[in-house]
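Given as structure tokens, the chain that follows is alone and in the form predicted alone.
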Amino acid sequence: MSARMVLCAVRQHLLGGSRGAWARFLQRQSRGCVYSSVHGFQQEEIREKLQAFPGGSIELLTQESGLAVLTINYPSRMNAFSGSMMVDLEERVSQLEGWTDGKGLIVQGASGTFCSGSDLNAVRALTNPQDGMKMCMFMQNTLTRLLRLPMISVALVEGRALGGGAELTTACDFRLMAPGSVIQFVHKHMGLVPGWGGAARLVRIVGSQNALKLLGGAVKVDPELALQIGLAEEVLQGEGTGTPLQRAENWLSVYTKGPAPVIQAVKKVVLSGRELPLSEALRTEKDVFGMVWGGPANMQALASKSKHR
């Protein structure tokens, strides 16, 4: 069993007892263990049999910036997930969370395609239901721990985000959608319902209601509809004013802007919120509060009276 799965069981056992303030504090500061052994859940045992489906690559470019771009690349498959892609991201979110000056991340799709779900093959292939279970698992921990990265996240939607890829833009804090774009959450007609955690991340995005319009009419979500109900923050429009990835990171670093560790604290607190009841939200933003009082920026700013710039 690796390091981090025997942290999260211990995470798991503690939550579950009497033991208040350590309980409390692991959950504020978990980064997204939804299962582990304690679910009878094996991450090494999964990691091997999807790493037996290879295909495609999920490539990771950090900047000094703090800007960080993850490209979903299996273009001859509209860049769908393969098994391996699958152990990939993983190891990319993995990454990312022990990037100390990390502030901003863009996931993208490669040659003008977001993501069109999971690569039929592994899905053939994982079809009885203990090993789809695993990979149910093995996807929501890693789409729970993209989330919940201390960056501020933008899924870049060109062409089409199907299936798993719809559920994958819902892992991230915003999502942009390019002109012609679609976002479809085609699972009903694979005779199936979202199990990477796209359905209850859908919900808290556009609302049950809506949720379950998209989900039971498989409805094809052009720019228009996504910024209507929510699920869009902007469409990328315009010519010669640089690529999406361009627009999309002139875009975030309005947020990113400022020292990393202040940009940091801020998705923490809004994580904390969203995530935790009131009491324990308000805990973890006094905590975080006094992680930055009296920190560099903090004082930098006092010394410069920037307060109202």
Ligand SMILES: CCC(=O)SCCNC(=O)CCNC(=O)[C@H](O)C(C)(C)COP(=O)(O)OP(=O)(O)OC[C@H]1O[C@@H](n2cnc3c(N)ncnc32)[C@H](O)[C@@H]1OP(=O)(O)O
Given for the second form:
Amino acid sequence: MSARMVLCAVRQHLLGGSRGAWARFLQRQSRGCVYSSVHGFQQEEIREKLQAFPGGSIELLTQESGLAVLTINYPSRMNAFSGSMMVDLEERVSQLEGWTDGKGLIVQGASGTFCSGSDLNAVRALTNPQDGMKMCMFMQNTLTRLLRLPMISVALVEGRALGGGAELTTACDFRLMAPGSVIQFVHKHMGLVPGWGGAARLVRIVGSQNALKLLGGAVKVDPELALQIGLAEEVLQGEGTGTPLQRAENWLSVYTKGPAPVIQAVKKVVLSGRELPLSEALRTEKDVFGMVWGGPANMQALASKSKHR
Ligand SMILES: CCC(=O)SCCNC(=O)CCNC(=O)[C@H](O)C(C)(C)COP(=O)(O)OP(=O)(O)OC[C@H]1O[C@@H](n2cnc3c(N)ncnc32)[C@H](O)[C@@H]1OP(=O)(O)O
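Can you return the structure of this protein in the form predicted in complex with the ligand rather than the form predicted alone?
Okay, now the whole complex, with that chain kicking things off.
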């Protein structure tokens, strides 16, 4: 949990009422970071190490519509993750955690390809087990926080999503694939397994049988197979109907139409249902319900006597 989120939660707690419920929810969410000093994880130490491998950037564009676009940007290395990009990503996720107007997020790669995993030049310099573990914990924390953002997220896959790039797609709520694109967990070919949380999330998305096939066979998942096994939600067809990003924005806008507090509440109840034991998920649902009940959108809907024919 970023310092900004802690401050926000504390402030809202002090304001009391249903906002106290929000603070409690945030506190529960703050377990969002999988690793802390209790697990021997020192964020500053690994940040410093990662910064020694610069190159590329992670760009964040937030729009008034409540939609943001996060771009993995290192085209000369097929958008591989340098060390400094891992640090950048953590900072962008912190920014998004504090974005009160956020409703939707699209994660894309620059220049028509998604991401070719970790930068092999950095990986070669960090092959000792201690550094590998630290990088793994850092990326698991960041991608877990990305998935838990209070907004609906989509990975827009063009070109290739390989290794860590494939893992990144699983840290979004949905995956949309452009024709000809591929998601491939190439880890086996590298003598590895996913370490950024990609295996655990993949099992939840496609089931353990399919996950075993994709990881065990390092299968090239094209859009057709991705649709068939539920890895992708849709193939972005339709030349002449805008860029893939515009098509992804159109797709997402169906689910982000409406006031930010309501969309964020939708994400929170689904997230808690997905991640928490049932009784805890039910209590969280009650807390989130308490935040929208009698709120501006609820009062407006009641006043307009809306019908849902
Ligand atoms: C978490 C675990 C992990 O993520 S392990 C990393 C898994 N990823 C990989 O092994 C990807 C290795 N790269 C490839 O297979 C190919 O470069 C792919 C992505 C298929 C692109 O092939 P192709 O279109 O022929 O282009 P190319 O090979 O000439 O690549 C262009 C330049 O980009 C670079 N590049 C690519 N991927 C990475 C990477 N992961 N780390 C560092 N550099 C990468 C290539 O080396 C190449 O650079 P250069 O032009 O030779 O200087």
